[in-house]
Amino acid sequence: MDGEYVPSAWDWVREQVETYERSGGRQGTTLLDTGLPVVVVTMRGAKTGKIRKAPVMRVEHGGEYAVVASKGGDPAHPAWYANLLAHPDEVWLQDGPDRFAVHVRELDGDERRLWWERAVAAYPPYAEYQAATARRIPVLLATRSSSRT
């Protein structure tokens, strides 16, 4: 992806995708000290133009992957969601050492019911931080896009 990168302001997000990429995805794999896995989405921003990174929980099944908006519970969502949506087409998804072109869409009904209960099982907080918050956190479905490597 063309264009300017900015790192997080946020240090241990800015750290974690520092030590994702340097390693070509054998480090900084695992959420903190969770030891849950991460992958690290990459995006233009909605606003800027410009390149976004953030890890993000690993909900994989298919090989397709959920991206989960929940900002810890906060009651707005993550900078990076508005990106998502503004720019579906412009995204990258790198899992471990393997790293790819996604296309994004947000899911409903129950098609974000079925992908939401995979979310919580790969990551239980995700249940308290909807508890937390009154907006509905956003489930988006990032699949392999075959016409970009």
The other form holds:
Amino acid sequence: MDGEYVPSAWDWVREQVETYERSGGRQGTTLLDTGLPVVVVTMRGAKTGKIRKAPVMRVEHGGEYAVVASKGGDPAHPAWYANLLAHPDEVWLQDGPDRFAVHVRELDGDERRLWWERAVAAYPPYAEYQAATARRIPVLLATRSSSRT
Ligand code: F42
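Alternative state: the form predicted together with coenzyme F420, after the form predicted alone:
To see the whole picture, the full complex is given below, headed by that same chain.
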């Protein structure tokens, strides 16, 4: 993907992405001390057009991944949510050593319910985050793009 990469303003997130990518997806692949796995989503900024990266919890089923815009139950959506809506076909996902292009779309209705259950099963604190905020936490689905590698 062309463009300048701007790392996260949060030190711990920037460091996780650096470790994850530098090791080829073999180190830094879990969230802090939870031991639960993380994937890294690379996208284009909605306003700047610059490259942004966000680790999120790994919620995989049948080769597809839920991307949960929880931001720890913050009242506001993470900035990257707007990026994915603006450029849903300029997205890459790294799951451990595997990195591939994906298409992303936001889920609603039964699909969202199903993937929300999977998300909470993979990472139970998502339920606490939803209880802590008035916004409905967006759930997006990342599906491999067959036309790109
Ligand atoms: N966040 C989640 O929401 N869900 C998760 O499951 C999750 C897991 C996770 C695991 C490990 C880890 O290290 C971090 C994890 N995070 C998770 C945190 C996640 O990676 C993000 O850091 C967090 O959600 C905050 O995202 P954010 O995009 O709001 O980042 C803030 C701190 C930030 O730097 N914002 C930028 C800024 O300058 O304020 C904006 C960057 C941006 O994308 N700008 C866009 C652009 O055009 O370049 C414009 C955006 C717009 O509003 O249009």
